[in-house]
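One chain is shown next in structure tokens, namely the form predicted alone.
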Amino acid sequence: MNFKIVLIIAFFLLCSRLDAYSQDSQDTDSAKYTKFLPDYVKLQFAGGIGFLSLGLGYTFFDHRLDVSFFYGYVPIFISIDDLHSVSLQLTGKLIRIKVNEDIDLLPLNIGFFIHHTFGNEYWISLPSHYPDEYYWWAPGRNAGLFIGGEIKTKLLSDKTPASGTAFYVRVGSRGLYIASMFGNSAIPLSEIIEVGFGVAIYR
């Protein structure tokens, strides 16, 4: 065989293999990328972690576990001044009912979450002007319990890349609450109780 023809067979070949590995290799990083991205995003009204909130997160254990990220907002019609936040929530999905092929029930969920608060008002080491110890608790970071339930469909599913879409509610109170109520009888249930309603939506 001729000798030009066989490298120009040869050159063909490396460039083809080259393609290919080149191939192969984006869509390994594509798909090493693809695993880091959230699981769900969330946006949430009230729930004691802002009056809206923006989350996104992940899940773990076969989605009996989500650990979510969450910045909140308070608009100042509501509040003193407008407040920014930001929680870190982990949330336990006990039980998971599958109704039909479009939609699962989760009733009982509980979960766990740390809030912060930005400003000046809402410290989290205790100011010099106030003696030691005058407050246990700072203002700018607590913690809370909540429980919730979820209906998870496939709303969304044929139209976009999600997977489904989920809607959800919490009721759940801070620890400060907690401990004030039981210092003080005379506080009732209801003024320590935080509802919240979301809605998930899933890669």
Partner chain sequence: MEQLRMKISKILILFALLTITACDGLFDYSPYVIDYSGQNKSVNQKNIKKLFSQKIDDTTIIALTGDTHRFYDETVDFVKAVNKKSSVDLVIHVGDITDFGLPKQYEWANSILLKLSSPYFVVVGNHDLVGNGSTAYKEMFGAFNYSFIYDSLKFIFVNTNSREFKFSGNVPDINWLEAQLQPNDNFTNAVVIFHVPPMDGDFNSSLEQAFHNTLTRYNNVLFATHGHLHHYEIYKPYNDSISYINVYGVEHRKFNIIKITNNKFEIETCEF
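Residue numbers count along the first chain shown, from 1. Throughout, rigid core stands for the largest set of C-alpha atoms superposing within 1.5 Å between the two forms. All values reported here derive from a predicted model rather than from experimental measurement. Compared with the form predicted together with its partner chain:
With a cut-off of 2 Å and the rigid core superposed, Asn100 has a Cα displacement that falls short of the cut-off between the two forms. Relative to the superposed rigid core, Trp123 undergoes a CA displacement of at least 2 Å between the two forms.
Return the form predicted together with its partner chain of this protein as a structure block, the form predicted alone having already been given.
Here you get just the chain by itself.
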């Protein structure tokens, strides 16, 4: 999966939103601008994209798809070097169960993410001192899949402009880990699993 493809998909999704807004002629100017604001902010713990990751993003198709952009940080007490990274995460929410007026349960979210760590050693396109196709992967371009669940509540909705707060869990792995395990029984599944959880505050 190429970064470019992901960016193109993200661009088209954004365009579809802009299109919808421009047809909404009753909007005042300020309301129009508000609509460009992200639909939510997320704070995620672990999940392979940072010790803590701060994200923002938009929802599409009646809250069935979240497209989130994360900045992730791994502090020096976790790793020998601190790590800064960005990732783009697409979460599809397949099932929504309305528990009551205040709580929605989303038991089956599936997602895709692409993750880039900053630093010269984490190159995306093969540096020029290698012949073509010398390495087939790129350390700066890690993609993976995950599955998860979410509880959407009205928490914070009465005292803040937020419409609600969601809590989510995701369990996933990434291509390079799956490739490592493939054909081997010596690597237990738990070794390649990346668990993370987070909170999302919706506007």
